[in-house]
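Next up is one chain by itself, shown in structure tokens, the form predicted on its own.
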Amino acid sequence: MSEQTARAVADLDVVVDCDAHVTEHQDDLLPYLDEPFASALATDVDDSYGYISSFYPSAGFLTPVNTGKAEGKSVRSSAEVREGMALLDTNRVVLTPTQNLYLGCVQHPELAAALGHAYNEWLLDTMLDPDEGLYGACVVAPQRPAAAAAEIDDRADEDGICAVFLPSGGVTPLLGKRQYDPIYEAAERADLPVMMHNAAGTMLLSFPNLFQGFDRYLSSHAPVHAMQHMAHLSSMLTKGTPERFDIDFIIQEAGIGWIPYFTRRFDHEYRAKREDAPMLEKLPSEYVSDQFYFTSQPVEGTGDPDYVASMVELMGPESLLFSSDYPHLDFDHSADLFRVLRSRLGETAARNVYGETALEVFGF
């Protein structure tokens, strides 16, 4: 396809979905779970999210019954992944979990590490196939950084593993703390980017307690993804994480408008309080520009192309990676953002967002 003939997503040579979800169930992971947890989690209860009700804290408010998937769509096999790829005209996906988005909230650290290990075993056995464009991220439990580092070391050379996945929702303390250094050291050693993904309900439970006043799914889901990411990013910048580690970080599923605000506000504060971040050698926004990438979904304001284009310009289109969030309830179709980018920022920017940048970040 020549450089100036892509009028639709289907015309692109490379389209990478940088956050396509699987919908793993308890029964999928049990065969891979070490004892004593396999026996403890075995159940005859017909629960589509299995242990989430028993081992993961509950948000406590009503949510749509199909919050986790669109129109009942399940993604528990490579064939079901390819169905989503065909729908969205993608030819590579980076698969991320659904149930294990809540891994950071598990109160049993050893169980959390075991669940991450079991998920990775299942993913490798049933999903990943680079020849078909199916890639995935190694899920690690932040509750046990040393075990997480060992998991990364074990998975780094596995065919199809292209990233480390930190389920960052509900994680305490924040991810700039030195206790997480073993995770970052292992990711740097493996030359893998680190993906950070949270979940709306996690903020009400433990991150931070100040926000437990949310009492509806809508009031929680709209702001908390960006809020949690801002808190972690603030911690990581202040503690010098991107200065100390040569790693690319991918911030997932929080939209785009908060990024120009955050970088400018953080630079503003840093200029007045440089002593609070003594390890930084340049402006915080420069670290964000150099080492942080952001997935697109959910692109707020798609009915206002001028807004979307201006936000992408302000954040830097070279930092944006297309993602769908398929098959979750609010997933983005691949065509919507493409039309805005191509018409407002040009075809080269659209090509980069939809795959060219991802090729570099993930090293496909």
Given for the second form:
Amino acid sequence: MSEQTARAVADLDVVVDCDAHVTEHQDDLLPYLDEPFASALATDVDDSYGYISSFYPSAGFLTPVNTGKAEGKSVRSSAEVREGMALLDTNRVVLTPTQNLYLGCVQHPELAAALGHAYNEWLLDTMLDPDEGLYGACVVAPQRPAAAAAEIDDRADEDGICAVFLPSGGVTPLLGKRQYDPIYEAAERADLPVMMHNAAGTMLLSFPNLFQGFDRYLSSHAPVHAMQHMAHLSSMLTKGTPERFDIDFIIQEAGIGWIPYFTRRFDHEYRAKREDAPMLEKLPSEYVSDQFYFTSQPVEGTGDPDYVASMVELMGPESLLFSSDYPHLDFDHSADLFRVLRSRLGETAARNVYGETALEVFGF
Amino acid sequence: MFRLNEEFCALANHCVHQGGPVCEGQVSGTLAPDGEGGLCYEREGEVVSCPWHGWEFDVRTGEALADRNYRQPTYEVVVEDGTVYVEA
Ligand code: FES
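Show the other one: the form predicted together with the partner chain, since we just had the form predicted on its own.
Time for the whole complex; same chain goes first.
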């Protein structure tokens, strides 16, 4: 760690953005698609997200990007990744997908596995460059756990792959079910953490009646990221997933305030309902603090430093990883949270959140 | 007061959680992992559950099964000449 005092993000030696998106399009993925889908989908296409986007079910919200009010920035090359890094003063990124955030809801299971595979091929071929700080997560389709495990086994030793990416939005059944164990076994073998990331358009696809009430982007996006993660986390804790697998999980894009609520509420009820989670050998909150990390964006309430500081303290600053979500429309600049952490929790906590903890979690 | 075969145990009745009458609760076993990915039922007769919220306690040690930070006070039990004494 540098001896130099860090007054701003740019003064830090290590700044890891734990959720930096690429915006993979049809033209990026198609050349990497294996048979039989390469032939089945060999047809003339436009340079856009294109017809393959229809394989990824989405609620179809009207978003500020659709209306042109937020910029839908392209990140389809390593040069475009570096533009984002320069804007945010980061020096390492863990690249995550955009279209493939929806992969967990693709109906055709073999196609889902093939799309995940094609994405990883493209990522490795055109994006990852550990010498320049460009790392990435290997995307797997939960619809085909055995194929996902094989994908992880194949990618584990590739330079620049630092995590497994489980597109968790709308995934049913929930992620604690035994059918997913091959994925966790492979992650454990590969010694890679598992990132769980939802997408606004997928989160409620499995809850159609609820979805009727969440008919706006805002009404869905604000509460449901946390709801979806609480559902998966509840499933994983009751089924003992973190007890049975020695892996770290990284929960993304749901903000911070729900975490101290969830862990306390879960412990509170576990004390009376332990037989629902008999695999656990310690409190649910202890598994969360030992094996789960949370990426910071979108930090709610940055206009209220007292709120942010107390939430971070309550969830445990050692569980928090800085992330920007760049270039998505609700991305966080790196400066905001840093200012709050540095002034309220001290420089060491700020350094840890901004990169030192990520170095350990991803094993860079 | 609980009797486990020849062994006697005594627990405070006032629950460490919110004061419920622990000792009026059910004595039973509990679900546990069977070591092969499934579940089994074990410790029959060694677990008492407070009837208010269902916290399970080990009748011998008073420990809450879910959280060892909570322990129901226990008392020494002595048997002399067929009479059982609890040391308060
Ligand atoms: S008072 Fe005993 S379990 Fe709540």
